[in-house]
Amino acid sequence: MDYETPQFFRVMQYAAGADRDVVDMVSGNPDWEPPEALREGLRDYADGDVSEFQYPPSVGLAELRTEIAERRGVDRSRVIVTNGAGEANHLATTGALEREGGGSELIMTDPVYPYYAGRANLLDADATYVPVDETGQLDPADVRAAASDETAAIVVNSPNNPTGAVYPPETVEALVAVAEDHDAVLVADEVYDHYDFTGAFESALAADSDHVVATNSFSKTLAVTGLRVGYAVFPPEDGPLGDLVERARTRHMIQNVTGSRPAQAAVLRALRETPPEYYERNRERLRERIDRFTDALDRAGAEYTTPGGSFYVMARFDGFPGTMENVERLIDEAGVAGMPGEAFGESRGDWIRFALVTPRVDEAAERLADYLG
């Protein structure tokens, strides 16, 4: 897969220029409210002392890193607060590729979140794609068959975008074993961990391996994609891959100097004060949307995925493959914007991905059923 130009923006720009009303099912921006504690944190911050408006520590506010470390069961020294999960993944991937004798290959899934593939192109890395099965599950045996001494990192995402698959603990443990056997890094993007509908999700950190970097952010969890607060948990400094965290600290400082202090302070407030009911309420919202949307896809005669996690549904319509041209037709003629399956790789080229983060899910579903049914 050759991914040079982000297709998300191309679709969104096309939809914005349409001469009709269009339901946006492209972007992963939650449409629900962030926790009230987060808003309170921002308001209180605005009224704070001027000293709080200055540079925070480059690696992130100590209190926030401590909160993250306690929740993840790791030492705080392993945590770096980043500019969203995107930077966290970049630091982990570049670190893996820059290790002495670490290899030049990245193993990813097909379909793949396109920014992983774009990063491989940007870094001039060798990219190997391992297809998932029809339910979106990844077979570790296929990853093992693809891995070699040239493998620098295995990049996975669970709960998954775009398939909605949640990898069970035994899959994650087997992937960790492949990384260990080839002295590679398992980069586990867990940004949708709060949107697991199966109860099967388990962080890769549970493997307690020196070969795991777990990345995450609060963009989806707290419905604040614009605040750009993410993090990475690196292997311990006293372990065999201990240089990864120091390399990441340096690169992060050179690239960003530091992150947003008010955003970090607001996230910290939200983590401390938001009750579990907030997260369950949003999961239930998505469960209901998935049911309603897939019911409409049934009426349209479509084949579709039922996500075990995240908030995406992929659908395949007979005689209407997931090309960019057909996505543009859907925008112009049905008033629904989705992402072409071909943007995620070869194995789902006939599919279209829809993000269920809009209050207009029912309306979009009816439009699709009317147009393609």
The other form holds:
There are 2 protein chains.
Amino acid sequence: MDYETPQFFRVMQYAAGADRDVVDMVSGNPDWEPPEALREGLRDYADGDVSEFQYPPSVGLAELRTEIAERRGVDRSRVIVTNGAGEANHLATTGALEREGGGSELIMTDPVYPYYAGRANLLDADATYVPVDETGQLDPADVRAAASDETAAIVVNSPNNPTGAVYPPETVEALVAVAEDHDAVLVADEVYDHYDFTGAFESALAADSDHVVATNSFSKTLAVTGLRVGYAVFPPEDGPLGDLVERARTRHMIQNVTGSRPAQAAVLRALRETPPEYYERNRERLRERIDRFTDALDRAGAEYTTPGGSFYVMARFDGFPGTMENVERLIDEAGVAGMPGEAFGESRGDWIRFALVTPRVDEAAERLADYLG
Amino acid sequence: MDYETPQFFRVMQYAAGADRDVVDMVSGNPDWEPPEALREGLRDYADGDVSEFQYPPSVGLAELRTEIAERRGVDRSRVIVTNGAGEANHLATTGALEREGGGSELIMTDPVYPYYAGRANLLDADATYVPVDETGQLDPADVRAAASDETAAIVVNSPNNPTGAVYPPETVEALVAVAEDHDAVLVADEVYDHYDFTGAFESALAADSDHVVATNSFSKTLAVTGLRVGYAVFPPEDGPLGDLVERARTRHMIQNVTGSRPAQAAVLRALRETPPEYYERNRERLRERIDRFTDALDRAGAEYTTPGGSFYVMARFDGFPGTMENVERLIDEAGVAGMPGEAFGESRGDWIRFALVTPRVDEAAERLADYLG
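Since the one above is the form predicted alone, can you give the form predicted together with another copy of the chain too?
Once more the chain from above appears, this time first in line as the rest of the complex follows.
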């Protein structure tokens, strides 16, 4: 499978070129407001001193790193601010692959977030995909069966894109144990941590293991995918995998020098001043959308997974597999754009992923129920 | 030599910890105002629609790419907006090294901009350094003598950091010919193109060769090193090295997803609305600083190169070589912080680089003249 040109763009272009009104449920861009403090932070930055327009430290603004470290309960030296979670995952994965005496295999899930698979291709790593069950849950025993001393990293994402699964703490702990037993790294991408509807989500950092890198970003949390502020928390420098953070600092410096400062300043302001109600409101909005959308899927006679977290519902329609061709038909004939399941791997070829980050969820649901019901 | 932790940070930390007032002539951060339109662009962005806070296209905002393409006289498909010139150089260099049947050698100059050397280390490339002459000029015949079919890329920087040399068009044309003759890529980093005092600077794009990648950024041009907006212009897609741009798009997407949107929006606004006087004023300011600083170096009995471009003056003081130890002495005893020449390679070990991006150039010059004169 060719993960090198993510199909997001193909589908979005097709939808944009359609000869009718289309509800966009393709990409994971929040459609709600960023916090007011974030806009305030950008305005203040615009009026700031000349020196604030110059390079921030390569690892990120010190105050932002402190704020992150305190929230995550880790030493600041473990935190690198990155150009979104994309770069955080890149630094963590390349670091794991470059360890001396380490393996060349990346274990991922099927379905997989396409960027992970694309990264495995780019880095010429051996990619192993462990299928999840129908509800999106990953059985750590399957990961243990796949793992070996050739395993450099296990890359997981919970709350999950595309399945919406939230791995229970036992799963994460068991995955940490697999990583430890094979001297590998568990890369835990937790960008949807603020969109957990189960109340059971726990960060992989809770395991307090030297074999975990947790990655995250403010893209989804603060509804600012375009700002590109993320971070990774690496194992402590004085531990057995202490070289990972040093390696990541070097790569970050060579490939990006540093991240964008106005974005970092705005995120810092937002973290400090945004009340808990902001996050709760966005969760509640998604919960309501999920209810309404899955009701319509019931009317359409579809199978689907009710997400425990993240922004997505995967659905399967009888006799209408999730191929690119059918996704295009859905755009043209029903006016709803989703992502073909085949874009995420073998196991979800029959499914279509719908992103609930549009105010037009009801309309889309009605259209699907009418067209496929 | 260990280029992996650029010595900028060591020197800056030492200067910050000094027990006295120190004039910082270490890093290349402009100390003058960004254009007013850039601040305006950030303010407007802060007040923008929710959708503007979401992912820009991976290759950069379409309007910004159009603006760049028109200014450079190239097709827009050749332009990728990057996280500063750092990422542009990274994409160009990795792309050259990954070409099928291509070489594994990078030819650079000595002295070298430390990030290029650090990148060669990180990518495990064979690094060959071609010494420049006392004035900083590169003899293309030396590059031709060093080049072979193992050469993947020749990486140059003009106007140059650290020497201040501006390569004449004949040099650049001859370097292009070497790249063409060995099926290699000339990576021409032109971030100081707006700080040419010779009037003779010409972009490597003028050669109209399929073997050139020109990299650039707005960091120095618009005095915004912290915004991280740069770009690379790759060879045309339908030419013999047409795969470079596709490869770069993929790597950029995998490692960064996309760049920061407020920074791109602000740069676009600045490009459209900033009058030519802004750039001329900054050049003039630097010209004056160079005159005053080199006058003081004369009084100190130092040898130096008068820069044809960029922000830097390299100087050599009799019996006072540019080691880290002497740089620290200069901080403690004269109150002036420069960069040790040895940070840039073998050939400038005796020299110290002074960055003229401080309003306190006169003061620093007096201190040097007093201490070393």
